[in-house]
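One chain comes next, on its own, written out as structure tokens in the form predicted alone.
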Amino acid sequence: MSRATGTFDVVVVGARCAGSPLATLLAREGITVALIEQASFPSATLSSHIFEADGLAVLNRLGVIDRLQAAGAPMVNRVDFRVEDVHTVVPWPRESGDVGGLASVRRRVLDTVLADAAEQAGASVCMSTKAVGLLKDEGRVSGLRVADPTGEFELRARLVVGADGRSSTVARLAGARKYNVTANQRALYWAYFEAADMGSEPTFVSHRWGDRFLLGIPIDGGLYQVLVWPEFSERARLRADLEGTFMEQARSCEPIAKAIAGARRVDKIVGAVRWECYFRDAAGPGWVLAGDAGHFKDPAPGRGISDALHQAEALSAAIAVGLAGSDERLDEAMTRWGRWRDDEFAEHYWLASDLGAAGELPAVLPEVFRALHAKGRADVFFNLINHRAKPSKVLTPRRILGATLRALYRHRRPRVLAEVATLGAQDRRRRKLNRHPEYAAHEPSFEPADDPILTTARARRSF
């Protein structure tokens, strides 16, 4: 991996999730591709780094599925799985030539092993160099301006490619707006622990009931990972004693106590307490974004990393296509893709918020899967964690309906009706958001630096 020099077909700024695959898939092609790295891999990053059967799909197209297993990251194909009172304990659903249900890896591990297979497709990699400005021709983006250790440079290319998280520097130099901004509602920490009791077969464990939300899976390095999602009530109680609340948490799930009972804790708790989530403009003359750089939303279901591979897989295409035209003909593939990428996780998105929103949950939606798991279709609710089912598909009018009436009987609360009325409410003005954006009038600011609670670098934050 050395300095890059010339002109190119793409420049690819961040080589993580979304960078690397995007490189690799371009190379493939015969496209001419410089992909940039401010950090030095192996590096850590913050992120959970959970994804699903349809990441493991592109990872296992990608070829580096031997890899990621040979770091000893296990295949998982079962989930344990809670939602308020409602607990199952049933196979993850795979689809013909899946190579497996879900897995956790540690970012030091994926992202170095992905950067390698964009190099070896052809790829020109340049770590520790930093992207500083974009160059321009007739307002036009045509390059980029990078810095490595021995000084600054230009790369000349037809496209520019933001793949830099969610702080990405061609986000802000290119003027891309943020829009559908939504706030977080839960913190989140995880830890890793060595000589886990992880069972007869890997299981992930997702409980979610009342203040509580808890996971747990085993990971690469034969350790076991637990991720804690504490209300925002908690903060003054991980402020005193952050590892005591995190191990409170952690034990008031069953099958992350037993996991863990006689485990040892490795390394320090990490974790985040405030971010944002947003879509943001996709596309621009000569630029475009891909993974956290354009579209973020909240980690709860753990989609961000495969979400960033479905998008490489899917602006790689995109990208051959508008090569072969004129510039203009590139600029308006790209602006499709952008279309599509609205269009594919807006409804994702939304539900995104609502399964990391606090408190407990409304009380159908619980009934939703009730009534699927006792019909044998937990798999229906599960695919959309997969992407592989629109919330719109799976939470019906019928099945909203059959949930309300089932809870009003169960619950014999009259605040059921009022949920399902905020419910419908709030999908209506989705939609409505979904159609017509709305913009953020600024880039906020995050909580200062020395807040106790946040305990680990916020320079890349990304999940």
Ligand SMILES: Cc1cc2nc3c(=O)[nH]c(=O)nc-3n(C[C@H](O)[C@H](O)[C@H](O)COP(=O)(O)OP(=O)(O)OC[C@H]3O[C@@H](n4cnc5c(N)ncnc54)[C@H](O)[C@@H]3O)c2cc1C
The other form holds:
Amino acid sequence: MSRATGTFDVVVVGARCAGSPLATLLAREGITVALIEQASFPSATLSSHIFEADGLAVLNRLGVIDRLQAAGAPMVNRVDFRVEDVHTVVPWPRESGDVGGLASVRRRVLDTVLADAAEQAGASVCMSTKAVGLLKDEGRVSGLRVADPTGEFELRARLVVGADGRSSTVARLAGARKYNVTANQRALYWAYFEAADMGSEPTFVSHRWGDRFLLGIPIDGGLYQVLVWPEFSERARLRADLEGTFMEQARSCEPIAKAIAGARRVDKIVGAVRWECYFRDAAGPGWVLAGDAGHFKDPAPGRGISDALHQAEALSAAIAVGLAGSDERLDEAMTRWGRWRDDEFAEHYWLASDLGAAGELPAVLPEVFRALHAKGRADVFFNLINHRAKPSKVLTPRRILGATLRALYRHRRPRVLAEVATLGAQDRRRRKLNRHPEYAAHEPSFEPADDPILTTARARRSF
Ligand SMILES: Cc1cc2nc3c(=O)[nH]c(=O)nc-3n(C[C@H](O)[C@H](O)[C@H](O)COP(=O)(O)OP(=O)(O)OC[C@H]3O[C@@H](n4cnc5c(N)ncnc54)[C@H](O)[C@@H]3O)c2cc1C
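The structure above corresponds to the form predicted alone; please provide the structure of the form predicted in complex with this ligand.
Okay, now the whole complex, with that chain kicking things off.
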């Protein structure tokens, strides 16, 4: 991984889940591409790392599954799922040709494999190289000013891709505006355990009841990952005793308690307390954003990685078409891709906010799952998380009506009616926002120091 010089068809900034696959796919098409990354891999990033069947399918097409499996990442094909009082253990849905249902691979492993694939495909990969400025010709972005340990230099390109994450430099320099911004309602902490009892079959545990929300999954390196999503009301307890509060929450979920009963925690408890979810303007003359640079959703459904992979595939195809024409045609292709992005991810964006919301879920939602499960169709629900079904196709008016009637039978009538009225109003507002986005009043700084993740909690190894 060396210094790139000269002129490329495309320069991509950021070499993780969005940038590296994009560079790989472009290079395989014979497109000249430089991939710029300020970090030096292997390097971790503040992100959990659970992803689903559709993301695994993209990784398979990229040809990196063997390397991930060599790192000891099991394919997880079963889910132990609880939502309020509905509990089941069922297969995670897969389509024919899928290599697995879910997986969880630490980012220092996953991102290194992805960047290596880009280099093998022929991209010029520059690590420890930071994008610091945009070059412009007659108002159109025409390349980047970058800095590496030896100094600053320029890279010219017909297209600059910002795959540089939430604090995207490309977005800031290009003036991309945020819209439909929402704030998280729960924090997230996770930890890894060795010698955990993972049972006879790798199983993803997802339990959400009352104020509790926990996930557990076997990961690479023979470890077991536990994630807890405390509400902000737990903040004082977490500040006073992170380890005690984390373990109390982890043990309140029966299958997770069983898995870690004889296990030992390795490494620190890490997490994030506050983040902002958003869309950003996707493209402009000579530039386009991919992955978190352009769109970040609540991590509750664990969709950021698969969505970045999904976007890389769609964007590489759009770029290949655009590069065959004039700069004007290329910019039009990027604008069209941006419209596709918003259309493709808008409904899931709101669903992610709902899954990460504080408090009990509205009573109708567990009822929708209960009815699907009773008909042997729990897969319909999990395919929402696989990004293979749109929320509007699963949470149909008919299903919501049936669920409301059942919820009225099981719960207090005023509560259910108030929840349904709120859901209806919220749905109408969101549909309007999808058509007429609400832009953030001002764009906060995107310097890394101002990252919206305000707190990273760490506890010493002491379990
Ligand atoms: C707390 C938390 C938990 C999460 N948990 C999950 C989960 O379990 N599953 C899941 O699917 N998703 C999860 N996500 C989301 C996931 O992390 C992101 O969606 C995913 O990393 C997006 O990949 P990306 O390539 O777009 O951006 P990033 O992974 O952020 O990569 C951007 C890269 O750009 C580089 N960069 C930035 N600026 C510059 C510059 N100026 N010059 C050069 N390089 C630059 C950075 O160094 C970085 O390597 C979580 C996110 C958070 C915050």
